[in-house]
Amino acid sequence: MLSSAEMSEARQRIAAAYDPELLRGAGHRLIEQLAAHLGDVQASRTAVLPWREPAANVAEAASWLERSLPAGADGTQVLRHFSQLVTLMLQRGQNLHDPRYVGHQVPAPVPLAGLFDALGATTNQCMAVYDMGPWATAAEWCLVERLGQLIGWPRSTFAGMATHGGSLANLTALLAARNVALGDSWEQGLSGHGRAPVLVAHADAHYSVGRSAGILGLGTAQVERVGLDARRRMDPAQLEDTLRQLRGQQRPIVAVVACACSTSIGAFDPLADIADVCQRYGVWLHVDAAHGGSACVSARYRPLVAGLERADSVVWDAHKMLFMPALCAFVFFRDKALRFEAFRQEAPYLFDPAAPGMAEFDSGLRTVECTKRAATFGLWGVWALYGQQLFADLVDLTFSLGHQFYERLQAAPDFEPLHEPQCNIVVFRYVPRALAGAPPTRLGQFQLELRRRIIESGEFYLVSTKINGIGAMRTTIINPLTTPEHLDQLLDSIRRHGAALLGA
């Protein structure tokens, strides 16, 4: 046990760390540094990715743990050291707000969203039960209502919740589908269900779908991949053939997983036709709309997700095309009666039996997480500030830029677009004259090596993928500050680094 003197000293150190005036000073410094940093980044005055080998960054991060201030440091010293740490973090991080960032499906978020998120983080508004995060719950509830209606469901007929990412949202939805399709599987497991149950999925479905099959006890080998059409969308005719064969084999079908849109090239499945097939076979339809669900906010692009309202469950990530900081994802159930199907448990130490009506608002009953961050503060705050139009503008602009980039690729004799984009995801190959007629494997390897050179240069950040097993470059135009001029610069950068690579 601490002595009185030790306890007094500990309290003094703790009080200094919790001093609201210290927070005020640090907050002013943080905002000034962030604003200056974003100014430089948005003007492309820094590298997009300040590349360093992982070991170098780990070693530097570790060294700062040994440079913490001595006990009893005064406020001025703390603020100075705080500013140094902020500078270091900004210097070493990925710069998503640079218009030359055209990489993963991670946006340059609306900056003010981060400040709303900071409110939840600083005051630790966590969720599981309503009375631990009353406003976090309120914000989430009203957004679930608004987004569900945008999907196309009548108010109060559906259910949904926020969760920590699309992978967890897919898992939650598919767990509910499993429990509905396989009756007592939550309580009894899968051993009593005869032939191995199967999950039917888009051939290019996100890897979290296969991962979910493993976690749910179905097994990754029981994911039946449905063939694609010429645009790499799920083919409803092949889906029908697959379901017919599975029924003939008396295989239990947990769900069909469609994409809106696929991660690989941004292909939107023909959801209405797929829904027709699922309805004929009485199968749960789950739509992974993590990226493309935001087409619902746009009058121009809403037709891409026609039929989404017929899905039994939907995943929609706000930390993709609603331009929110990670993580803020939603999972929805079209039938409100199924909202508790994923988890059939009791936790009397957590949920209050004296207020059974609160169960509707206790998110822990419906999510994997017990403690859950206030994930929707950023989205709620930005929506309350700017309304839906800002989100429509963000979708319209970036989707349009995707097609403009495709047109540039088409017009360039040394580039090969691999599909006509439906959104802001564009996959292509650079085919310089020196590689004309090269074997596909050589050409694919060249794309991967070229992409690595470009990102390490700091000029642009884009990613790679494989189409039919052959390497390609992939862009997601997910910074609304990107312009057609930046896309022209990207092509020039690819050509320049490509020439250097071929000459090496």
Second form
2 protein chains.
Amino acid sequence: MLSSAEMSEARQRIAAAYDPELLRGAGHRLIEQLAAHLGDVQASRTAVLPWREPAANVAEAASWLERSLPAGADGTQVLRHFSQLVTLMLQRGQNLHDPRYVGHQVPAPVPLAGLFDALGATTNQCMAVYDMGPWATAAEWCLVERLGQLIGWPRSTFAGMATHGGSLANLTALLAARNVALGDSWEQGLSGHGRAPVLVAHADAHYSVGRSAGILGLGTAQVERVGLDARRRMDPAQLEDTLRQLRGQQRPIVAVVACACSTSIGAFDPLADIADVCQRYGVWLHVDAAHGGSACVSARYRPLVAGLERADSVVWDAHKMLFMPALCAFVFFRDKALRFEAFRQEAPYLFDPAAPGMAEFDSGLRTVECTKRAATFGLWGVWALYGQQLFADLVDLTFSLGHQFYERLQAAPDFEPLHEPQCNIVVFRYVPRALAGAPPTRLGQFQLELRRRIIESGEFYLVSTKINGIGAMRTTIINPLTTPEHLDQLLDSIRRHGAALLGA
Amino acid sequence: MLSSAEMSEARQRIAAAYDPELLRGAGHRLIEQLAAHLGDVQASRTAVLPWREPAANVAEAASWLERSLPAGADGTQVLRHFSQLVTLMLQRGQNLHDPRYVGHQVPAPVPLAGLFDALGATTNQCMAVYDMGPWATAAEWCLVERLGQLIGWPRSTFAGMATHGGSLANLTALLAARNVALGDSWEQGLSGHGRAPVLVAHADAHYSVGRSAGILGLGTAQVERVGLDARRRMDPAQLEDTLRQLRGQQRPIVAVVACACSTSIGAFDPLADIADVCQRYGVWLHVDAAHGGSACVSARYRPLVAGLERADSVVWDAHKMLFMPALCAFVFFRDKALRFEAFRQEAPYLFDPAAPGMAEFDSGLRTVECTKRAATFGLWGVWALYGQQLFADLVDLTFSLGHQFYERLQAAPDFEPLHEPQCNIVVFRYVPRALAGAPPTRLGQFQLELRRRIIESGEFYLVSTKINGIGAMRTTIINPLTTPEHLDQLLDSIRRHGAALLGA
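We have the form predicted on its own; now please give the form predicted together with another copy of the chain.
Up next: the whole complex, starting with the chain shown before.
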């Protein structure tokens, strides 16, 4: 225990760090710096990605831990140091708000969402039990109800919750499916099961699906991949074959995982046909709609997810196409009665027997997380400001841009789009004359090297993938300020860096 | 696809929402409101918890989704509406910064940590691949190195990463332990294993440990609980008995889970003795140091976790006793070579074969999450400002207050402390004369009802637990602005509400 003199000294240092006036001063500085930075980034006055080797950034970040202020530094010194740190963090970060960012499925978020999120972080509104974040709970509940109805379910018949990411959401849904399919697996484990249970999945399903099989004790080798049609969508006829065979082998089937849309090229599965097959076989249908679930907010693109309402479980990430900062993902169960299936434990210090009805509002009973952030503050706040229209605009505009980009790729003799995009994910190859007729592996390797040159130049940020094992470039138009002119510049940039790479 | 007129309209609405000037205006308003709120809360000018029934909050939150601004509302209207929403969110939240908050292990965070976090959220710095959050990666890496060395490991010999919460961190560590202990369980699953593998755990281990067994396919019934000593610490002799028996039954042992400290009463296990036993049996030792890991930053309290450096895996939550906003948890592996054991998959669009060394810095290979927040910005920023001293102060002061509270409970004839606290978690019962000699269940039920009255009054926030099945009150002194005077007031408040409850 500290002596009373030591306690009073510690208290003094802490009181200075907790001073509301310090928060005020630092906060206003932060806002000025953030707003100026956003202006610069939106106007492309900086590199998209300020490329530096990881080791250099790690060493620099470590050096700042050694340069903290002397104990007893006054408020002015703290504020000056704070601003320096903010400047550094902004300079070294990825600039998603640059319209030349067309990379991963991580959006340039609606800026005010970051502010609502900041309110939750600074006051530390949490969940697990209702008391810890009464408004966080309220925001999440009303959004679950709203999004579930957009999926197409009648009010109050379904359940859902926010979780820290789509991978965790997929894991949670598949855990519930496993527990339902395999009876006592939650309590007894899987070691007693003779025939290995199977998870049936879209051949291009997100890597978190295979991982879930590994985590849940099913085994990654027990994932049965269903063949795709020409547009890389799950083929219901092949799904039926797979299920028939598995039934013939008397292997337990945990779930079928369909995609809306696939990560690789953004293909939307024919969900209604798939649901028919699953229904015939009495198998749980899980739809990973992390990206495409947001089509539900758009009258124009809603048909892409026709049949989504027939899924037993659905994952929908607001931190993708609802343009929220990470992480704000939702997992839904069509049947409200299954909401406690994934987990079945009690923690006596958490769930109060003196208020039994409350457990319904204690998120900890239904999520992998115990303590959970107020992950939905951004979505709730932005929705309360702008309504559904803004989200529909964001989906409509970026999906339309995806198609416009495809048209440009088609029109260009030296570009080869690899699919007609259904949304804002567009995969293609650059095939300059010098490489026409090159072996596929050479062409694929060229795409990967070229992509790396471009991102390290800071001109654009795009990603790569492999289609049938051969490298390709992949873009997601996920900054709503990107324009067709930026897409033209992207083609030019690829050509220019491609020529340099070929010359090198 | 949208028509070109529709695109231009959508673009206009979006541009207004993304305007840096709007961020500036809203941001400054938020900061003013946050600073004023923090001042009010620290001075206890509001209820700790503004208690309302969940359904009322949900209905109110839902009603705001219906009252969004008309399309085309100008900036002034947006700012006004924004401020209203902020006011509402602040009014309805839990007030952790009130010094009368002595509840769950969720701290009143260092306020500036919320600002660093806000920078990450607004600019949406993410992880999974290095490029997406170069500075987020750098901050995490240097903190992992720093905290691991504080655990007692030589530089660069260990591995670690941040994850979204202690439960997920426990899951990740136990997944790695399972994969190591059971050979091919990641690929083949557990269904082939004849004898059910066992997880051996502290009898009071956090509920996420039992859950992990359920999730990982081991089964919650396969958790073997090790008996405790008189201070509710894991008893190494009983651990040895358990391991001997399990070996005799030829059951595979996944891991031993020890606590530093236990959630229920904050008991620190004798880690060195436990490590000796685990070493003798060649069993993986996992230490859940979510709460107590922070003793490592304090010269005074470091002895509580002596032996922690001998664990194979360790969980340490910065969003507990490092006073960070949720969520910022760390999982560590003593042996760096095991860092990829938990997951073994590849995602071609993520991990770039054109830059092979980079995978080391791509967090997605090592976490359940694919996209991950910049969870360590708050910790990095606050450490860079104040150094280790502030964290040591926070631990020293709150642990000392825990002991001071115990002394008061001991001195009061109508209070019964249930243990001598080792840290800032203190469990006790209120036993007024009218209940002296009452049956234990009656006394326990009284604690739970009384606790609920107090939190609904808004005077204090504390929690409840059960010790040997009987209800008790539980406090965590996790607001550094709490003083001994507040603790005196807490006893008075309990007495006053207790009298009312007995009279009712």
